[in-house]
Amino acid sequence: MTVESVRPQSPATPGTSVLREPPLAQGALPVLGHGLRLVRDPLAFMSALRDHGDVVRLRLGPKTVYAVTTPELTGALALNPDFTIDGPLWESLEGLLGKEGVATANGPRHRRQRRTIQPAFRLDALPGYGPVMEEEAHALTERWRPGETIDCTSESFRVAVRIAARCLLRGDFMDERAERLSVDLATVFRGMYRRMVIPLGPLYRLPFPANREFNRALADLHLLVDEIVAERRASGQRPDDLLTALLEAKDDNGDPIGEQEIHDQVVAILTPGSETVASTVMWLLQVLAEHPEHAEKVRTEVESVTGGRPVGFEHVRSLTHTNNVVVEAMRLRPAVWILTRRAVTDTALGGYRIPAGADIVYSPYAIQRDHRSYDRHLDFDPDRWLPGRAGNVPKYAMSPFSVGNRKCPSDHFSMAQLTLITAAVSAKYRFEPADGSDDSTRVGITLRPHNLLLRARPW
């Protein structure tokens, strides 16, 4: 299954019809608005909004935010130049991502930055990463001992960070650095989510324990990135990788890009990518434990495709069911569950008036679990992505890497490593929950299990 960018039907625009004011969602509280509900049970809250309209107004503290709830309108939002990458999510992430990296830039700067990094993710570049992906996927299984408890959070981050670092930054990262990144990101993304839904401004600068923990983790993440850049410069090496491309990149005037832009670009490459891939690996391990019938089907497919040899990058395109397991896991448990945009002019979506400066929010989690788009919408059913059935899914009801000029440039890179990791672990082990495991959903900027602990059993 692949998701391609296509142009949606044009939404209503000012002057073509009478524009309406979106309805206000129920349950707003004084001062906090809907922020408390977004903290207490955000997934259920966002999933219920479509029952109130295609576009719904929310109150987050003093701000009015517009929630978009349908696949068609989220596609229109992503492809419409009236809306830019901005709003509560990106403001909350600014302390991590900065303002000068590809994740947060808009306009000419964003286009220039994509031109710099895109060659690293071309389809013809991916086979060059194959040996690293294979080595790290098999190293993951070789570290595990039959019957021992696996800390899936630690292991998932370790493999995600090492693949990103070795493929894109040519970095030899020690395991403790991956563990450090995992712990820091969990703290930072949890704190950033609170700041997004309950914008209390100066209160977050007070020396409360949670604020001190957040500030420590954020500072350590930036220090980690500075270490990466400093180590490369000190080495005097110029390998053909993404970090070299950034260090040699020019701005629109032909001058070297600034230190802050280099820093923000490395942050954008290493931290969000590691977080989302690691979170998806955690959910894939949970799926393999919860659905042993699909784990067995993946194992059988891998054995058939490889002839019993270790699975490699060259086999990925032939692993149809394995790929569909990955896609279905991303549908039900998307790492990125909430996104925001900002209107740069007076505009409209679905016949509703959207004023300039308004913030727009939408939830891939809610879109991808909607019963209006999927039969048996809460069932784990990888076969829904077979060619004969995938066409039944509405356009934009499954966009795990977004669409348009904000589509994730590393989509094929991510899918290749996720499919290869799933194949490698399934070929060797079946999984069962260990004592103390908690696979309930931890909600932050991303979704991941609270504390997934599994035991690996040889087939």
Given for the second form:
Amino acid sequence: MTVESVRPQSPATPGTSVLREPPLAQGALPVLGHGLRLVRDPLAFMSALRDHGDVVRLRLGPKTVYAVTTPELTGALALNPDFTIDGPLWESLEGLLGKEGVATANGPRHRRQRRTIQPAFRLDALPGYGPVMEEEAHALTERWRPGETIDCTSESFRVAVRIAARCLLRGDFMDERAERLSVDLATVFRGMYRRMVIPLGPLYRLPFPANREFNRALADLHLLVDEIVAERRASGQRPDDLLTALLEAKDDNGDPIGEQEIHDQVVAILTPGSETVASTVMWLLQVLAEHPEHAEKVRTEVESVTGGRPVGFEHVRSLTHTNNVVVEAMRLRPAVWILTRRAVTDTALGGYRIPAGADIVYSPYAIQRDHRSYDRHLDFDPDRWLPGRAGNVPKYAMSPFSVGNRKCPSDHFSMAQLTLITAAVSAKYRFEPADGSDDSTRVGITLRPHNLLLRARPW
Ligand code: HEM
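Switching forms now, from the form predicted on its own to the form predicted together with ligand HEM, please provide the structure.
And the full complex, kicking off with our chain again.
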């Protein structure tokens, strides 16, 4: 299952041309530069940048940051080894979540870590996760009572955390832990985003309630991971799963990897695996409520594929419209809406000079909503992913899992569970907004609705 289109385009960096300085994006204020506009409305700000150039300079206070605005150049950036994972986003993630996990490592350590985790995400490993994905998707619908208000934030977190933890760490992942993990992650990600966009340094160490809550959640997240590792060790079991692979991994000298690396690796897999999937499930529920015609079409498809039986993992490949609904929801509301890289050497992008040490930023949200890449770019239109039309989408204009050596290892795993969840909930219920629901976009490290409350009505 893929969400990338494949129209080849010309090379991004002409080797012979004279390199130019990228233009400064318009609207910089004295001292603050573009910072205020970025903080006030980051999605609108990032979406407008392509009008200023393919690569533009931004002033964030005293710092210059480069923004890449075309699909072609975001692909070139992600595939070019001159750019690594670094910069403010990653530094703040590292400081809080650990320095030794796969999501923040570079170079040989990163390659070695990817080799360790990759087998757990291979296509041929997925059917082994089928029973857990099915059980969790159906359990979600069984928890809901007809007409009752569903708190979509906690329900989406619960299913995402439980699937990731039960499939990859094979733990008996009870609700209490899923709940703890969701609450911790929500608090930690909220605090991290605040620390990234408003870097007030020492003020975050003062004993304000928000700082205390943040520290408590972060400590509990690490404690939870220690509990998971300790429990596995105490059990003496070595099931064929990602946790066993991590516990038995060797470094480049053939020695066992250290305790800190094992810990950071579990954090680096659980955290992106929960927040991203949970946010996407929230948007999928929102889409089903906002577009009853698509909810109906998904239900009809599920019924015709399953013949009225409970939907299972084996049906996922045949659920083409459901899959297209998932892809289209991810196009308009990508969980990962901003990504950064750092240039490790003087280099070039699209004929523009990028100096060593420069931070580069781009927004999958802006790229995936660009009218230059998509007809009726803001319409929710799952049929744009039908084979006859998907080829019109420029290469890299739809890469919610990124490309290159940092591509999300979990693209197939995520698509399978998202399709299965969408199918399972749509087969049983249609959705309508409940009182107090607020589906406006909340911008944080991921994008999700502020407070989505829905009523589930049986068909
Ligand atoms: C990396 C998106 C689900 C684990 C990434 C990246 C993106 C992404 C865009 C690349 C970041 C970059 O280029 O800098 C998503 C989306 C998901 C999802 C949209 C679901 C809707 C998951 C799940 C897991 C996971 C379920 C694990 C259970 C990771 C890890 C990395 C990563 C470990 C770091 C890879 C590396 O740096 O080599 N994800 N992800 N993701 N994702 Fe996902």
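Numbering follows the first chain given and starts at 1. By rigid core we mean the largest C-alpha set that fits within 1.5 Å across both forms. Since the model is a prediction, treat every value here as computed from it, not as a measurement.
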Point to revise | residue 393: Cα shift of 2 Å or greater between these two forms (core-aligned) | key: no
**Study point:** Did residue 183 shift 2 Å or more between these two forms, C-alpha, core superposed
**Key:** yes
